[in-house]
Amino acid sequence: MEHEVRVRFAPSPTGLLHVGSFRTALFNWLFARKNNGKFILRIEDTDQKRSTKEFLESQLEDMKWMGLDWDEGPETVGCHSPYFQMQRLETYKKYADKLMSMDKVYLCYCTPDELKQAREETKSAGYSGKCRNLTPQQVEKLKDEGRKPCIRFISPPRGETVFCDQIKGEVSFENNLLDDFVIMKSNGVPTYNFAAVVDDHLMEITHVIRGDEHLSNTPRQVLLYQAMEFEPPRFVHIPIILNEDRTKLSKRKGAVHLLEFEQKGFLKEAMLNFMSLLGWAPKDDREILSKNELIESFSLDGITKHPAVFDYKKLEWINGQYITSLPTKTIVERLKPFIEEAGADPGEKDFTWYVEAISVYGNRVKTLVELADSLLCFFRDIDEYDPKGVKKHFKHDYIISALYELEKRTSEDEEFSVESLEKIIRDYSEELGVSAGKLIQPVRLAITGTTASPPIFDVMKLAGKELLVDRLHKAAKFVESWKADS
């Protein structure tokens, strides 16, 4: 009989949620949801020096932002609280005592300085086993010195530790490379490997899905499973994530924390979609998948053996797809904070205006930050015009009179539609004997301050009559002054 699928995500609250860690959480969550299983959140907070409440709250908020809900915890307050390892110290002590009674571990009284000196002398990073056979008299002497012991596991000196990984197949490690590793520190706090094994057993974890960087921890954990006579879970080590230049993903080369992508205007739906494709692919090679489609399609068989490359341009493309495909109301709600962050009042415009703005600009932007930046010219005065655009498009002799004339004609346009505005521009360009482009570019510069925008007639309509007339008048005055000073 198959066990219920039970997986876990176990972050340490020692920093912001890294995209690699989130990808691990996502794969676990998708696997649990696909198999009607349980997704458990466990906070590995045993590193008390570096763990902070702020990092924990940030990580939990990121999980909630992305919609990764967890199923179990020691108590319920709105949703399940995660498990915290520092609240489970008695449990780890119980199992350490059990190993002690089985003669599988021993007390080690070596100080950090002694360990460092021994490594320098032996040119080895491993532990020599010095305290394994201490006499009672030696132990008493060390206690009298005030030393507090840690607990070390007795690793087999020869042979191999072999386990099966669902991605890599059979993996083996030489036991003589593992040494007698610490399972409990002298302060009574468990080490990562010991706490993980105890927790995974008690929480009945069926699949340990984690990053490749944890592969080297697995043989020690397998030895602990064997020593405590626990059935080990299935191990699934997923490929690491690399930069496009195949180097390790790092902050020096761009954003690496989930919070940074939210701040840059990436949509959670796009992030979920993109992150799922880092090291996994659906059988039909689709690239745009909703959360429900991801759950339906996900399988461990689709995980690749090779490192995944973080393709930033692909993320931008996927995000752009979601900007134009999600309900406009959703985009408007998420866009407004970015407009406010830029120093403008998003409440100046009504919902109908936003609908039109997203229709006009949506296909040209990749993030909500870009969309907000593109729309700022409709919220605040233009302080300056693109210098190159001024020299190129405001230089003609007819520009001043043309801007004043377009100001007059647009102010008198009762219909004020995209079609009527286009007719005004084209009719007047014929009267002047110039191409429409010779008026379109100066008008674009007058309205937006830049030389690039969506189709100008859509932009003129989006500006509204009052702002459009004001911008044309202001530009004409600017050109008069500029020419006078030239």
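Can I have the other form now, the form predicted in complex with the RNA, not the form predicted on its own?
Lone chain follows.
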């Protein structure tokens, strides 16, 4: 009988939540939910220089935004609290003392400068073990100099450390390559490797699912598990995410923080769907999966071994799929902040209008930002008419009178429906003896200022009588002065 699955996501609040970290959190969460296990959120805030309360809050908000709820962690009552490493200092000290009494660690009085210098001189990365066999007199002398020691782990000089990774299989490292690494800094704060091992053990973590960049840390952790006589968890190293140029996903080359994607108008459902498909695939050919479907089909053996390139185009496609498939009510609610961001008052239009707008515009945009942008002409005056469109669609002699006539006819249209508006245009084009398109394009330009838009009768209806009449009038005036100038 297997133990209850307990996994954890252990972010450091040293920046905004990175999409790579988020993907790690997602896989952990999916695995926990799939197996009816527990998802634990542990804050690794031992980097006191870079950790901030603001980053912590931002990361927690991102997790909540995406719906990755944690069973134990900040803001919960878990039986393994506290979940902030800086609040667990006595615990780490206890285990460091234990290792000290077992002669598995030692005090090191070297200063960062000395270490740096030694590294440069020997051109090798590891620590020499200089302080491992200090005499009592030497220790006294170093203490008198006011030095604060850190604690280093005594790495075995030979042999190899082998562990089994759920994805990679058996992985082994030569012990002589591992140096005496630091487990407790001189300020009494544990280092990552030590704190993670102590906490994962105490919190009864069964599967450590984390990014591939931690694979080379694992032998040190395995050594610590052995030294403290803890049973190690299962290790699951998931592939990292790459930029299009196959370098590690980084700023400079595009958005990397979850927050940025939210601001760009991506829906959480789409993000969740897309991110889960980076380095993992369901057994069947489905591409669009809801949160529940993801949980249902998630399994560790579906995770790939190789890194995955972040395909922005596919994300856009998935987002587009969700814009058209999510309940309109949901899209309306989420769209409003973007309307506001674009500089308009979302309260100007009522719910019915939004529903129509989304049914008309929804399938031609990829993000909420694009949706808000294309709807902006219904909130604010248009800045200019597309120059190419002007030359093409405003050039004919009948345009000025036609725009005035349409202004008159639409203003007198009591019904003001998509059908009645279509009738006005078609009837008038027949009267003029021109094709409907010859009227449609100028009207499109008059309302939106552009040559591309959804079907024009829908756009006219969406504009509303007042705005439509105004735009037709302004366009007529514009063409008058344009013709006069040329």
